[in-house]
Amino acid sequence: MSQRTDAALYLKRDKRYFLLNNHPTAVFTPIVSATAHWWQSGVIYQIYPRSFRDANADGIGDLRGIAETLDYCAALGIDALWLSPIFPSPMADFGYDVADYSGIAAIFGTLEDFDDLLTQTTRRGLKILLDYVPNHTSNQHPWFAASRSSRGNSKRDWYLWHDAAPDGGPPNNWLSNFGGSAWEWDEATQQYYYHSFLKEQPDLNWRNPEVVAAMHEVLRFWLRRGVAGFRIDVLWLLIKDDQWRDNPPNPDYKPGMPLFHSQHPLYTTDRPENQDIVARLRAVVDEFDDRVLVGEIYLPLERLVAYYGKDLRGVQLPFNFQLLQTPWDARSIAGLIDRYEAALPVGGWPNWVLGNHDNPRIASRVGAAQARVAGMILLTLRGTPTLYYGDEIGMHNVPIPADQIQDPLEKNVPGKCLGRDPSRTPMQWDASPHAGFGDHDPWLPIAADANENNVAIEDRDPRSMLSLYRRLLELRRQHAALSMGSYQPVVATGALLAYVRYTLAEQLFIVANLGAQPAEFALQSVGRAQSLLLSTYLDGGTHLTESKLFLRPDEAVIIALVPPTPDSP
């Protein structure tokens, strides 16, 4: 039975009717129980710890610095902090090369600092998610040191070792995401080892039961400590082909693209065996009450949704990065939302992302005015939103001088504009030196406009981006239709994107003008306007009648419609 039929029956059974009849192909979404998990109604806020707040004046953000900002985080209205890796690491890839899964890197603090942060977040009603990096370790991890010590070591098979090809070269054509071959020759043991990323990040062998058991214990270590769950790094890469077959060429590859894209990674990504690994990770997390797994998965929608797992026993939130990749126009986004909603498995909970540590900031992608519209879209679509630190104040990409580049991806693949440093610059707290980030020159440059674009200034401005985000997050808490309600698209044309979020008790109409010209919308197709709840302009200047809405350029609004009427007995 289709989702539309299910929803219609549900509404009829509860003696309510829904007014939107203008979209015959719309995908209705079922009304969700009020007893939802926290991660369904909540909002996740990603912190890049190096760049959030420096409490010990070494130029690098740390756990005590994060603790100093918790009142800000709580007042913002988010529910969980996702911390990018904080484990001991040589920092070849800034923490994604883990040398000890059960400790804290000294630059970030100690386990005691982490426990204190966890206590303080709990007091404020916040949760912590950690970044779990299961695909690879650092080459300085004791496991790899043992594996590399000899072919006969008991941990040799914990990593992916292979003899050279007959010509002495790499075993096959597999390429690293960070440039060049994915195989590194080890002179001492006369074999190659595989690395999906840097040579300092050897891949673990998830076909080895001992590796699986050890990595499950990593989850339990932090779950026992009290974390609410994990974001899982490169989840779709964990298993590689056990026949070591060459990846086929990518027919869409064009000169000038990074070399990695010259292949279709058929044998190194999204292998069928991956689903069993994910299900077993979920089983570990389910040993604890109401914890969540969020999977980093850059795959097309039809493959992405497979990671919900059979009977929804995979990750609860396979990260939906489509808003990072879709052209910023109303028709493209409307089509994307419909395709995503239609692709979700029955009971699968959606999620949306506008920015993260690997992609350009939303304000740089779409401009300052549309970044406000984007924020409203993110926080009113059905599902769990993830915010990237600084997007709530409109931070943009910061140009990085060549002599200050830190990102190994940019260093390994120069000239391809792949560097991620511009979106990882320090949080802009105030107009003091270093933007209030700390008392030492920071590890990356501060934005040139940080004196005008920071938390302190925006906190005092009732029309700032920060004020808009706070108001949006407040509305999500006040209106179940936004946090847990169903979704129906509304037919719109031109630069307008429109949809309704609804429960049996209320209907909220969201319409966004993604264009630079004024636009009108006739409300009779959705019902009668009851009140304007919010405009991205935050100025009270929106022109709204019972039957018509007049949108200004780059404006998005939330309108409460006249409540639904019970059916006749």
Contents of the next structure:
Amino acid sequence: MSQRTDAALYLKRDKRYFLLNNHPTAVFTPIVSATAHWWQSGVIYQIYPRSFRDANADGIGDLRGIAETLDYCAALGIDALWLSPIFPSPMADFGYDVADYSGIAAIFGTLEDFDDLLTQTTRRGLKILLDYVPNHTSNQHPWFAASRSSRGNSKRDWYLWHDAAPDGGPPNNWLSNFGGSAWEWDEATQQYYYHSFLKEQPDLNWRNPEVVAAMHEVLRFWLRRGVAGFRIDVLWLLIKDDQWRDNPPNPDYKPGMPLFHSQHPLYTTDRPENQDIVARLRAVVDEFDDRVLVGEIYLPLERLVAYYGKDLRGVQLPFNFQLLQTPWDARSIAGLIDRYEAALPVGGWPNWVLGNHDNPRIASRVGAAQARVAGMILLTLRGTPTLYYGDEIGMHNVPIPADQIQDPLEKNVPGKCLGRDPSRTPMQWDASPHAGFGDHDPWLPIAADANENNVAIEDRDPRSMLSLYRRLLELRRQHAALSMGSYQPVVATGALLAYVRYTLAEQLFIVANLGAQPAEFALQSVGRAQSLLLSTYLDGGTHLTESKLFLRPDEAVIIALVPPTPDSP
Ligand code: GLC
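In place of the form predicted on its own, the structure of the form predicted together with ligand GLC is requested.
Time for the whole complex; same chain goes first.
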């Protein structure tokens, strides 16, 4: 039975329920049972460990620093911390080049520090997700050292080696995400190796069963220690074409775009064999209780949802980055939500993201006023939200002077504005030196407005962005309609985005004004207003009558509707 029919029948059968309005593209999302997994009702908070809190005064954040912030994290109201890589690494790509999957980088601390952090997070009811980087290792990983030592080495086939083309050049036209050819010549053994990213990040050969087994053991190592799951790096890239065919040109490529986009990565990404690899990763995680896999996947919706897997045996949360990529206007976003809800497989649980360490900060993309609206949308749409550290206090991109650039992508592909440093700057805790991040000049500059824009100041301001996020997270806990409820779009025009989240017990109506003009909304199509639960203004100034809502510029609200009585038509 399709998702649509299922829910429509449910609505018909239950007399207490009625169709809220006649939305032309409405997809009725199923009402979920009360036994939700923690990763469905919960909220994930991404920490970029280099930039969260520096406890040992070396300018780089660390695990003990994170441990010092746990009261803050718990009070914020999130459920799980996802830590970007903390493993030993030469840091060519700031930890996404792992030299030992079962250790902790000295700059971040020790395994003991990690276990201690885990104990302290558990004590506060929080969980930890680690970053699993299966596509590539560091070129300093002992596996690669062995692999490149000779053609006859038993680990030679753990990576992707290939003879040169007849002219001595790379075996085919495959390009690196970080600029130039993806093939690097190895003088000693007279072959090329493949790297999707930096040449310091050789790709593993996931067709080799020994690689698969070794990487499965990595998962078990951390699962046994007690982590709640993993965010998986570049999940859609793991398998490459075994016939090494050239990628076709991208017909939409325009001069001036990064070279990488000149091709359609048909033979290097999202290969059919990848699905089996993903299902096997899931099987390993399922050896343990209630753990989760979140997949980093930048693909169009119809391909993204394939990563839920056959019979939902893939990753539980294939990251949905659509809010990062869709123009910030109400009609585009309404269309996106419809398309996403419609594309989800039956039983597939949605998720939403507004920012991460690879993308510009939401406050810089949409402006400070709309960032509040964006926060409310993120935390009221159906599905698991992932927050990026600092977005809850409205941190914006920090301009990085040329001589302080750190990001290898920016260094490799200069002038294309690809740099990711601006969204990776130190967390702004208070107005003390280095914004309370630590006692040393930090590895990236601190925002110029950190004295006014920080946790300590926002903590005391009942109308701050931080107060808004705390209130939203609190409402998600109090109202199952927000965390687990069904979703129904509501017809709206112009700059308004509107939808209802509901359970059998309550209906919450969310309306967001994505424009800079005031706007009105007549409530009769959704019911009668009972009370205003929250406005992004946090000032009690919203004008709401039983039948009409008057929104100010850049205002979004959550309204409790009068519940339908059993006799409602
Ligand atoms: C992912 C990470 C990014 C990293 C890349 C290569 O996209 O999020 O930061 O550079 O993988 O590992």
